[in-house]
Every structure is written in structure tokens, then in C-alpha cells.
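One chain comes next, on its own, written out as C-alpha cells in the form predicted on its own.
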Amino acid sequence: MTAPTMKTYHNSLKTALDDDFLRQTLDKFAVQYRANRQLIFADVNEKELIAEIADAKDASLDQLDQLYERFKIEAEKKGVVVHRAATAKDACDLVCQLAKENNVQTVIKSKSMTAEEIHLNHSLEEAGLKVTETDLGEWIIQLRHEGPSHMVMPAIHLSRHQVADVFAETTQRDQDSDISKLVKVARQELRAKFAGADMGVSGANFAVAQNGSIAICTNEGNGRLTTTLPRVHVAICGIDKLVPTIHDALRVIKVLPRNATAQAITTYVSWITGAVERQEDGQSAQKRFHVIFLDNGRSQLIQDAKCRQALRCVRCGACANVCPVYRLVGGHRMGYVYIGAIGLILTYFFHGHERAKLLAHNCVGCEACKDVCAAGIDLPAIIQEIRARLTEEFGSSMDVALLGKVLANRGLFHTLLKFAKWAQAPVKKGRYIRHLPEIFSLGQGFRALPAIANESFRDIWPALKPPFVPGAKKIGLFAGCAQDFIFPGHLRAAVTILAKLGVNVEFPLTQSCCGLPVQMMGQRAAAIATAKGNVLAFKSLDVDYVVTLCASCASHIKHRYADLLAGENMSADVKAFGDKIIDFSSLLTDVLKVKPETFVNNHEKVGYHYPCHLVRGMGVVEAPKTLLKAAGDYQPAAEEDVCCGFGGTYSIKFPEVSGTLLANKLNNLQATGATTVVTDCPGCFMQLDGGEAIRGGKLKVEHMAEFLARHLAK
């Protein structure tokens, strides 16, 4: 489902947020899934297995034509007819043709995302065929005339009462909403369909070139009935499902159910090899078995160096399971046919740029999807790339384009910020902006927005710079834009701590914004310009590390600059800069080895919010806890690493989602009994502090540097 305009899309999001059942269901599922997934992977080297799958999938993509030819030879030896369809229309026309040639009147289908991708049901029904989905979830949504809201659990958005109403309308009988009774009704209704079907259509999780077999992973017996009972079986799968050997398939099967539903293995793994003999009208006859390999843009995507890894996807749906946005609004607002992060990407390649135009921006950039991807796909990076392409194709709004031009010019950017410091006077109240013109404040009532500081950090730096200590470590300080001009107190606190520890600190004045905000908005040229400027700003500094108090800056510089500046002939400088980047908490614990006695612990109850780009982007987990326990009484909160909803400009574009994520986060932190909340990112600080100010709550929000400086031993 896609909306034609941003206004209608926002209305659709609001409808979802107002759906209490949807919110409760997806909330419960998300919490249970995370806990169960952790348990089910306990006996598996998850990262190693995923890396192996990624390498194997990449190798298969490099030889798909050879794998297809080998599969075709092996399968046709066993009586299978193998086809290749270039487009979705070609695949639909082929299935309709096979139905006509075999006098098919009724078709049953087992769950297949590829069949959904090509809208096969519509084509079959237009050809006069009766089509029945046999997967319970797929049958329910077919009866409701809607698409799946999840790749693995297509009807997760519906309550048992809604299902009972659908079944009552279908059977013309009142139905009990008891789940076991509803399943019995489905079984009774579908049995006759299985027995009388002429053609069965399935997907395939794997197509094994080694022996011409396909494999299907399901949790319901309908898959086996669909592929065995009808006299004609048609399996449709993307060409990307080809694997060289059974071993390659088994390796994926080891992670697929764990990632999809937190099961060690699915209930049914069906291996189908060759066309078998069957009884037809009392006579022995061979079953007609066709395998259709769909291209539909996949061959072109393989040639796309920046996005081809999307074809590693094993369709586990985990990217939706952990997505904080999906958790709030469901799959019908987070995809077209394919759902979640991978859905935002595949919509662009399989269903058109127009349909992807709004969807691609509804990603908060928390990287939770990348963290759990069974095939190691860098989903956030591909989404950012698609945003840039969509901006180049469709253009951007005037305000976004203007911001890109401003950030690309460091001198202009800093001059405008200094001017804004004076211009904000009429609307400033204490640390916050009292009100903004309506055009800038739509939907922003969920948080107070911070005012620009009276003095930027770069203005006060000369007076703060610690005296040089011979032989001590040399640290370069990267400020980013928020802490330089809005929260200079964070940096001041960090310098106080580093001076106490006897560290030499340098701050090059030619540095600017890291460029992540414009990267997230699809402003590629501005992102490149800011990245290049920052690399050059630190190039001449003889420092051991470059520390930043912004987790988003750290992750962006370390992991995105190399790709952004690939065409700038400065790879050595980019690598040197990225290698030196470190977050503030890790610098203190891992490099400077601070001791507990560095701080005065008065047992202040303190909670922590993990910035997304710290815990996932930088892989930092223990350092913040170590510091909080040294300087206070650390109170663990529920879902500490779930996004607070800031996401840079995301909170401006999608305030209804951002505000809901923020409310959930503050509720979890408040429940700990902490009086202070600490984080390691100015964006998260802005979100949490502004939200708590509007709530009128008593939680004090601080950056890690502020909290530690306040507890620094004399």
C-alpha cells in the first residue's frame, strides 16, 4: 500500500498510530521476538554464520547464469520444465498459458512473496480461474482483499475478532472468535479446495543447481498439499534463489527460521526433486512440474555495485521485526508488497520509483535492521543511496535543497548560525525556543526545541584549550554542528575531563557538520562536500585519536566517508581519519583507562539511553555502563537500545512517529526510578531533554561528558 502524496501518507500513519490493537500486538511481538531471538541464537556463532551466508550469496550472484543453466539441465533430466521470465507480466502470462494448456479451472497457492511481487492472483482471476490462498494468513487477507502486512506473518495486523467476522461472511455462519475454532473452520473450508484443485502454485526458498531440486520452508502443511495434490505444480522464484549446492541451502536454513520466528527450524522443510508419477482418471501419468525463474529487474540490480547486496535477502522478515517504525505503523505503511527495510528497497527496484518516493524516507536510520539481517545486508546504506537517487530524479523541497547548499558551504553555514543566535531573541525562553512560525513547527509540539547557544564552542575554545603536556596522548576533538553551536556545554565538560586526565586536545576550526543530516535527506553533493572538508581539516593534525561526543557523527565518519569520497582521490586520508575516530565513552574506558576513583560516586540514580549509532553503528555496549557505575547508581531500563525517534531530520518529517517513539522511551526511563538520564549523542539529548520539558517531568537529561564532569574528583 502506498499513498500518492505526503499529506495522505501522514494521514495513513496517523490512522495506524490510533489503532490500539495494532500498537499492542506489534509491541508485544517486538518485545517477545527480541528476547526469543537472543535465546535461539545462543548456541550459534551468529556473526560468523551470517558472514558465511553473505559471502556465499555474493558468489552465487556472480554466477547466476551458470547456476540457472545447471539447474535447468539437472531438473529437466527429472521431468521438470524450467522457464525464465524477464518481467512480472511475462511470468503471469506464462502461468496463465500453462493453466490453459492443462485445462486448469481451479488454482491453489501456498505462500509465495514472488507471486505477490508479480500480482499473480489478479492475472489468474482475469483469466477466469478460481484462485485460493491456502496459507492461513494469506487466505485471511485474500478474503479481505488486501496485501500482506509482514513477509512471514501476513495477517499479524488483524485481531481474532476481525478474522471471525471475515470467516462468518465467507461461510455465511456465525463464528466463534476462539483461535483454535477459527483454525478448524479454515481447515474445513480449505480441504475441499486442496482435493479439487487442478494446479498448485508455490514459491521456493531455494533452487539447488547441484541436483535441480527446490526447497520450501513452511510452518503449515498447506505447502506440501499444494505441491503434491494437484496434477500441475508451478513453482515461481526469483533467480536470486539459485544456490550451487544443498550445503548452501542448509546453511541458510540454519539461520532463516531463527531470524524469522525465533525457531530452531520450521515445521516443514520440503525438498522437491523431479516430476513424480501419479494416478489420473485411473491411469498412471506423470505430474506436470514447472519452475519459473523470475528476473523482474534482478539482473540489472546485480550490476548495481551500491545496491546489489539487497539480493542476498532470504525473506526472513527480521528487518520488520526490529524496526521501531514498523512496530508503530505496521507493514501497510512500511512497504508496498515487500515489507520493512528490505521493502523500502525492493519497492524501488521491483515496483517503480514513484511508489518508493515516500516510503524511502520513512526510515529513522537506527540500523536495527542491519544488526539482525540474516544475510549481512547494509540496509540503511542502501536506503540512503535510494534517497539520493530519488532526490536526483524528482528533486527536493525548497527548504531541503537550501539546507543542503548551506551545509555544503562551511563559512556560510557558520555565519548563518551566528546570525540565527541574534534572530532567535524574540522567540527564545531560557534554553528553548518559545515558539516558531507555523510553517516550521507543524507537529513539533511533542518536544521543546533548543535555542542556539549564546557562545559557540569554537568561540570559547581558545580560553578552554588545556596546556600542552609533553609525552601525553594527543586527541583531536570533532564537534559536529549541534554541540558546537547548540550544546557547547557538552564539549566544555569533555575538555574539563580530558584536561584532568592530562591529555593534549586539538580543535581545528575548519571542521564542520559531519554531513549525516544531508545524507539522510538524499543531498549527495552536500554530504560529499562536508565529508571532504572534515577530512582535510584533520589531515594535518598529529593526533592519536579523533574523539567525538556524537555517536551519529562517529558512525557516519567511520563507516560512510569512504564510500562518499570514493571518487575524490583521497582514500588514504579518509582511511586515516576514519581509523582514528572513537566515541567519548570508549576513549575514557579503553584508551585512557579511567579508574572508578576518578569520580565521586554519590549513588545518584542514573538511567541510560543507547544512541542507535553507538550501540549498533560503533558496536559500543559496555563502556557507558562502566562509566555510569563508576560515577553513579546505574538503573537499567527496558529496551535501552531502541530508538528514541530523533533520527535527525526524521523527527521533522515524521513528527507523529517520532513523538510516539519518544514517549515510549521516556516512559521506560521514568519506570527505572532514575533521577538523571544520560546519553552519548546530542541528537538523542535534544529529543529526550525536549520531550521531558514538554511533559513537565523531573528527569534530568545529560550528556555522558556532563554527568561525568559533575562527578569528577577534585
Contents of the next structure:
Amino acid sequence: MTAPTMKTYHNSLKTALDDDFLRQTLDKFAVQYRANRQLIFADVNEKELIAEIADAKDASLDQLDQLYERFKIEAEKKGVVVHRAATAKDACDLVCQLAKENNVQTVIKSKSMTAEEIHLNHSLEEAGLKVTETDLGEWIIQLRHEGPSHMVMPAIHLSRHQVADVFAETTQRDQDSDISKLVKVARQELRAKFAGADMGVSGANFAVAQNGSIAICTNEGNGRLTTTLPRVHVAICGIDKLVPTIHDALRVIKVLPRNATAQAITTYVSWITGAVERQEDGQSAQKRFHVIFLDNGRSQLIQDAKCRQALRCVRCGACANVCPVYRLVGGHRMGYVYIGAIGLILTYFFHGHERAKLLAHNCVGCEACKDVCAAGIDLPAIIQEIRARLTEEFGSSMDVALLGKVLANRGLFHTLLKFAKWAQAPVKKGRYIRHLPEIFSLGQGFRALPAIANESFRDIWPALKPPFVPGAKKIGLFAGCAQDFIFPGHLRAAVTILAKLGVNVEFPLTQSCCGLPVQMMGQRAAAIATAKGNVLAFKSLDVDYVVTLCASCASHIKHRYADLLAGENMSADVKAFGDKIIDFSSLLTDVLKVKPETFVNNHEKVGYHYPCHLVRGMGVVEAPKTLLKAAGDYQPAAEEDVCCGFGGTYSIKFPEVSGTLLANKLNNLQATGATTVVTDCPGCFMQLDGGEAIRGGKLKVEHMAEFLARHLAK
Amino acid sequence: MSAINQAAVELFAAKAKPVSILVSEADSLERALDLAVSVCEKKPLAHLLLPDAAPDSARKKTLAAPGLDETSWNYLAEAGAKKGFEMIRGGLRNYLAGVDVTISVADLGVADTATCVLECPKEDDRLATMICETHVIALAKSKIVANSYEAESFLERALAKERNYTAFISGASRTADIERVLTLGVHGPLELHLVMIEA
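Form predicted on its own done; form predicted together with the partner chain now:
So here's everything in the complex, that chain up top.
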């Protein structure tokens, strides 16, 4: 299978979006998973466990060679043969060679992502062996000649009818589409395969160095049969599956099944040590047991400081379970062999940069994956890093590179924006741009795009600046480009409220774009230049806090500047700036302690959309609700914290996905009966407001500052 | 023998429910064996999974217990024979098409995940617990620990052995691979009974 082109990729996304069954299945899954996950984590300390796993995994990665040596010594004492394969090809060749040496004709497999990674079935079949997958989902997709669409539920994209069809073809009998009957078909058909197989190939969730044992988690029990019935057992796993002790494995087992399928534990965990006893012609004999550790780029990845966290992955699949893009388009478009956020990353490292080129961009950056990752991997940060590398390797399209150059130069950027205000005049229609030049507008019809404001915030600031209040708190205002130039009204409203609350406000004019948009596009140099400019802009102001009305700016400054500016010899300034950053809602509730009397509550029904970078990026949950309850009649909406589909340039690159996420979001908000929708980010505002304008809906969309300013008591 | 941790016993029973483990209690291992015989008697004749199986009319029900000690096996064998079952103590490879019931004795129980821990160094132990339609596990209450970390020293001893195959079993074999609908009984047992023994 060759890597997709942009055109075939978009076609494939479109097909997925039109697949009603897929959409319904994944929607239902997304909602149920979140609820079930919450329940199953109720009796453990989730964050603490995840932090422990992250630390333990990092420590193991630092000593993989020693762990491998220890495992090999311990296992070989017990009659196991331990191998290390440098590449996918080496591993496949090794399994084929073992098959030949042992006179193997038929192979059964229990589920192994590592075997999928190296396309083992293909090699075994080329070598003339008959291979049967025994995990139900894997068997189904093997019969259909396709790859997994989820790491834990490989056939989640298929309906019972499709399964019945492929079973009918395989068994040459009609098959009922009743699910329990279909499961019985697999039980019956595969038992004969188990009974007759010469070699069993399994994966391993853990390779415990302490005693040379492996552990395998399964629900169906196929793992136990695969490792028991055939004469030869070959276990294949990445070197990253090595752990020092049983305790390390037990710790991961507390999270892996909870995160994967919301189970406290998988039905079976099999701990295998040594070449175990087997019966051969009624006599007691020993199994031939081989363990293959696959490198395939892992040793190199360990050396890669920015991305090595990816090797902590325990393959639970949770990053797909919560991904709003996965939910819409399914695993075949959201990964290659590995699926979900980790799939975008591992494809780059294990399956080549060419294949990752488009995939790496299909992340909306909502951070839902990072929030649930069993090993605490900062998946969105690694995806951004990969984008930057892909841009360096393959170059970027002309417009993206140009934007990067412009943004890196504040003066030029601001001059151009002022020109754009005049240039857009012929295409402007009220608050929105009437139509975009053809080249920019492909697929963008799902929402209206806002026009650049006649007067930017920096133009009106001198007239707005509140009078100095001696002894009062001093708040710096970080505008970000969207609110400075497109929605200055948000900032004006915020200044009105802050003035009313009697605090001092500073707005240094040398500030610019936060740099996140160019970072998302992989323009590293521009991201560094803008970040540096902003730190310097606030450096000498001596403010207590820096408030930004843009959740994305806030999260980017707080969490990414330190890393971006690591080479600039200004870490103390960067930290001081980051520590002062606060979102508008939290500033009001936590710092300025506003009281309900600050607002006039006329019981306007208001819904809320959580910006991803506020709820996950900044960890803000209660503050917006507190304010909305004080100034209106807050109506909770379903999936309040699911992404609206904006994702900055994501919505330009993948309008089909972005538009669908937006439609879901607006439907959920509309269902609350609210007349107004509030959010805390100009990007989300642009998406929601533009979407509602296009569909002619009645929801009034406002930034939190606007809503509160409108309800400010006299 | 260690004392019974009553809280752990109760937790085990509570956690067993959502994963469809059928829990009962018995005074002794012999009563648990009686229960296995009774379960076997009540269940329908096993559906055999390999071609060339004998017709149902020519088959007896099968009850396997390769892991029992001599005394317990003798007791069970007699009770099973009375009911006309074919009693199996070894050679499980000859029964890959399926057996009706297997009874095993757990080495440890882990309460917070409702897990039975069974050392299965012999192939017959592994096969018997997988190819039966109904698996009955007897577990002494005194062997129930609160959580997996408390099972760690047991597991360390088990895996320090030269050859071993230790199974954590927390329910019947299950799948949700078709439309995410939970279905019990894929490759292994359709049903798991747990008998907690007052010991």
C-alpha cells in the first residue's frame, strides 16, 4: 500500500464522514467510553498512577540494553531462546527461519501490534505458511484483507452484517447477523486451527527482566491457547516492553485495561516463564519458546529527547478513544498500523516520513489524548515537533512559509493586517467576509469567516486605558492577533470590566502573535521569534498577572515557551512570563474574586463551550460556570469540553472534519435551549459564530468578556 | 494458613458481579466438588467444536480436573461416575473439541479485580481451564488478598520457578469485537463459577 496523496486522503476522509454506520458507532463509543472510563477509575488514583508509570517507563528506557541482557540471561536459563531484531525485515526473516527449522506448516497468532507493525503475516504467507489470526477482531479483518482500525478493537469499523458476510464467504454457509451467533462461528472455526497449528505467534505486553518472563493481557483467551497448543511459541515485542520487575507490570495493568476498555483488568493475564511443559504423543516434553525483541527505530527514538516519551506507550488505544477526529473518520484515516495520536507519531518513526506527511497534520490539537494517556505522554507536543521536522524535510507550501516569515516580523505583520483591512473591502459583508479568493476558499463554506476590524485594539487602546488606581493590582493584557485585529470588541469588553473592578491595565504595543499558528504549521523559526518578542514586551512592566482572552495563547505561552526558547538564554524571563499568564475567567473568580452583585442577572439562558486549551491546556473547569451562573441562567450542554473543530489552521486544512465537529457542537448547544453561547477563545468564537451565521441559527455567540460586560451592574 | 481478610472477601464478591462471575460459598473443597458435579448435571451437553465428533446420543458429559490432589480426585471421580460423566484427569489434548466442566483450585485470589490466580505449569492444567464450557474455580477465602500489589510476592515465587505458566482469570472468556457488544464465551469458557471456601 502506497502512502496517500493529499487528494486521495481528502477523498478517503469524505468517504468516512459519509459512512453512517461508522459515524454512529464511533459517536456511541466516544460517549460511552468517557462515562465508563470515569466509573472504572473511581477506585484508583488515576493521576498518581499515570505519573508513576511515566517515571518508571522513562527509567526503563534509560537502561533497555541492561534490561535486555538481564532478560536474556534469566530466560535462557529456563530454556527460552531470546533474539533481538534490528529491523522489521530482520524480525520477519527470523520468524520465517524459525518456522523452517521447526518444520512448521501452519501458524496461529494472538493479537500483536508489533507483528502488525512489521507486517509479519505478509512475510509468513510469502514463505508459504498458512497464518490464522485468532483474536476475533483480527480474524475478521484478516478475512477482509484490511488493517486494524483501532489498536484494541481492530474491527470496530464493521457492522454485524459485514461480519456475517465475510463469515458466510469463509464458511461457505449462510450466516445469521446475530452477534452471539457470529461469535460462536469464530469459536467453532478457530478451534480446529488451534488444534492443528505448529507454531503460535503472540505479542507481549510486558517482558519482565527480573525473571525472564513475559505477560500477555487478553479477554478472549486466544492468547492462552496460542501459547499452549502449538509445539513452538514465538513471542514478539518491542524492546520498549521490557520492564525491570513484576511490580512495574502490575502497575501498568492497573491502568491499561481501565484505559483501553474501561475494565478493571482483562479477563486473562498470562505470565509465562521458561519453556513450559507440553504433551507430545502422550509424553511430557518441552515447548520450544522464542522471544524476539524488535528495535525497528526504537533505539534511535530513545536518543531523541523531544519525542522519546512516545516509547512509554502501553498500547491502550485511549488516545483514539477520546480523539474527536478519530471519532469522525475512524482509524484507517487516523493512523497507519498504529492508530490515534500515538499512531500519527509512531507512523513517522516506524513506517517512514513519507507515510506520516499528511497524517501528522490531521490533529486538531485539542489535547484530549494527552489528558487520558496511560503513560502521561505529551502527544500533541510530539505531533507538533514532527510537523516541524516534516516541514524542514519536505518544505512547506508557499503560503504557509510566507505566513511564517510575516509573523516572525511583528512590524511587517501588523502593517499587512492594516492593509488587509482595506484590501478586503470589496469582499466584506457586515462582520463577515462575503467570499474568499478561490484559492483560499476550497471547502470553507461551512462557516462564515470574520472580516478584519476597521480599528484594531491597538488603535483604540490609548482611548480605552483606564485611569491609574494607586495601590490596585496591575494586570497586563496579552491580546493575541485574533482579538487585536479581528475581534477587538472582546478586549474592549474585558477592559470595561477590569476598569469597573478598579484594577490597572497595561497593554504593551510591542507584543505580537503568540506564535501558536506558525508552530502548528511546523514553522519553528517563526514560532521562536514571536515568542521571544512577547517575553521581552512584558519583561519590564512589573505586572501582577498577564491575562489573555485567548485560551490557545495562554496555554501556548505557559506550556511551550520554555521549550521553544530553551536556546535563547532567557529562561528566568520566560518562566516569570509564563507564571503570570492567566485566563480571563480565572482572573475574575480566583484573583479579583468578583461577587454575583457585580452582575445583573436577568436569567438569560446561556450555554458554554469549553475551549480545549482552557479546559485541558490550562486545567480551568469551574471558573467559567461560576461566572455564567452569576450573570445568567447557565444551561449545561452535552460534550461541553469536546473540540469545536477550529484547531487554528486545522480548519483550513481539513474543512470536512472541522465542519462536522462544528455541526455536532452547535447541535449540542442548541439542544440546551440556550439563546446565547459563551466561550473563552477567539478561535472557538470564530468557529461557532461563523458556523451559526452560515446555518442561519438563532444562537448568539459571545466571548465571556462580552457576555459579562453586557450584564455588568451599573 | 493465613487468616481470612473478610473485607477482601466481600470486595472480591462485589467486584465479581459486574464481570459475570457466578459466586457461591461452600464449607469445604468437597462441597465445592459437589457443586461442580451439580453444575455439570444441569448444563446442556457440550457443543463440540471439531469435525468428526461423536453424535450427541453417543456421548457422555465430561468433567475434567487434572489439577486435583489424589484424595479430592478420588472423591470427585466417584461422585461424577455416579452421574454417568466421563471423568478426565489427563490427556486433555484428546478433548480439544470441548469438555463440559473443569474444576480447578485457585492458588490465590485478588479482590479488587475479582481475579483468580492459577499456576498452570502443566499443559493439561492450561487446556482444561480453556476448553471447558463451564469453569468452576474453588478458592479458599484465606487466599484472597486485597489487590495485585499484595499478590506480588506470590507472583515473584511463581515466576522464579524454572518453568511456569501463571494465569490471572477474571471472568469467562469474552469479546466486544463485533459492534462493541459484550459477548461471553469466545475461545474459552462460556461461564465461570467461583466457589469461595471457608478455609
